[in-house]
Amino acid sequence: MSTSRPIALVTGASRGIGRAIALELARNGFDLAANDLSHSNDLETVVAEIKANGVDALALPFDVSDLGSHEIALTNIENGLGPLTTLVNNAGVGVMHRGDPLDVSEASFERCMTVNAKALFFLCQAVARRLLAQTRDPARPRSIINITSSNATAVAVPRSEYCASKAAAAMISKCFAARLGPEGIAVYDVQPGLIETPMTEAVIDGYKQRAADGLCLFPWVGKPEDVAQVVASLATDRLPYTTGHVISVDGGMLVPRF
């Protein structure tokens, strides 16, 4: 066990944005607890890739929406790696069916809210309590980084319940930033825009054309590594004296234009 390196928990780390974040943090000298819903070959593979960077890592499968699992998971991190310094809340779900808000089911709404907002809130809470119990060390920056979405701001009518959950997650980030700022713990809301991932595979080609046609200021869609580099910059305090901010990784998509 190493306690000299910073230690991060990344939820939803087996693929897409979460995988890229875990690997980028490893390249920046973090030990990693890589979470996914269950044990899988993808999760074991990313743990092996993390370790190939000369840091320690453990696979930490648990359902973030099971609030009773949070304390168990955090204790396992402390026992296996050491005291946590960084939480990256990346795990999330999309809608069960795209369509008219008038047709959204309670099940789809509850699923989005439970995973994207409720689980995020209570994992922030559990980690914050442990961070506050630590002796403050300026040499070990502490942070909570929530991966929300540009849909926290921008309406997507066919995914209204997803938008609502991400807007809630964005406000949760601000609330924790206000609470933890006096303790020197930074909290950020990273809002990816059009990112090419397994989750967006079915629709990304259409968005590539829309980006090229001017939806984004950069006429292309982003990669998971783009988000990962932003997260690593925040986690390593390369944006000092910042907290509570929204960091839009969206190629300028949300810039108002006339």
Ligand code: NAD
Contents of the next structure:
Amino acid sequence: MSTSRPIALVTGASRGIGRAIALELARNGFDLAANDLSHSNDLETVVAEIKANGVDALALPFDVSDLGSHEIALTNIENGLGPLTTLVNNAGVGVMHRGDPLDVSEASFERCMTVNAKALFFLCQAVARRLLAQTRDPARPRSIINITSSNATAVAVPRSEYCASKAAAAMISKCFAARLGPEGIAVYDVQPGLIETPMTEAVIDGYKQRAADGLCLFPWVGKPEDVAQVVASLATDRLPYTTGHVISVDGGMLVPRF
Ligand code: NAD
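What's the form predicted together with the ligand like, now that we've got the form predicted on its own?
Now the full complex is given, and it begins with the chain already shown.
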């Protein structure tokens, strides 16, 4: 167990943006607890890739929407790696079916809300309690970084329940930032735009065309590594004296224009 390195939990780390964040934090000297739904070859591969950077890592499979698993998981991190400094709430789900808000099913609405908002809230809560129980050390930056979405503010009509869940997650980020600010703990809302990952695989060609046609100021879609580098900058306090704000990683997509 290391005592001096910062220690991060990244949820949904077996692929996509979460995987890139875990690897980038490892390159920045973090020990890592890499979470995903289950023990898979993908998760084990990520853990091996993290360790190749000379840091400690453990695979920590649990369903973030199972609130009862949070305390067990956090205790496993403390026992296996040490006291947590950083939570990256990345795990998320899209809609079950794209379509008219008039046709959204209760099941899809519940799934988005449960994983993208409720699980995120209670993992923030569980981690915040543990951070507050630690002795404060200004040399050891502590933060909670929530990966929400441009859809926290921008409407996507065929994915209305996803938008609603991400808007909730954005507000949760502000609430925890306000609560934890006096304790010197930063909370950020990172809002990716169009990023090429397994989640967007089916629609990425359309997104690339729309980005090229002017939807984004940069006429291309982003990579998981773009989000990861921003997250690592936040986690290592390279944006000092910041908290509570939205950090957009969207190629300028949401810059108002007319
Ligand atoms: P992805 O589907 O490729 O990866 C998400 C990971 O989260 C998967 O490994 C999945 O198994 C895991 N996960 C899902 N539910 C979980 C649960 N209940 N418990 C534990 N793990 C769970 O998605 P991605 O594109 O890498 O997205 C990562 C995050 O970024 C999500 O929150 C997503 O909403 C957000 N985001 C993505 C984009 C984009 O364009 N890709 C844009 C904006 C926001």
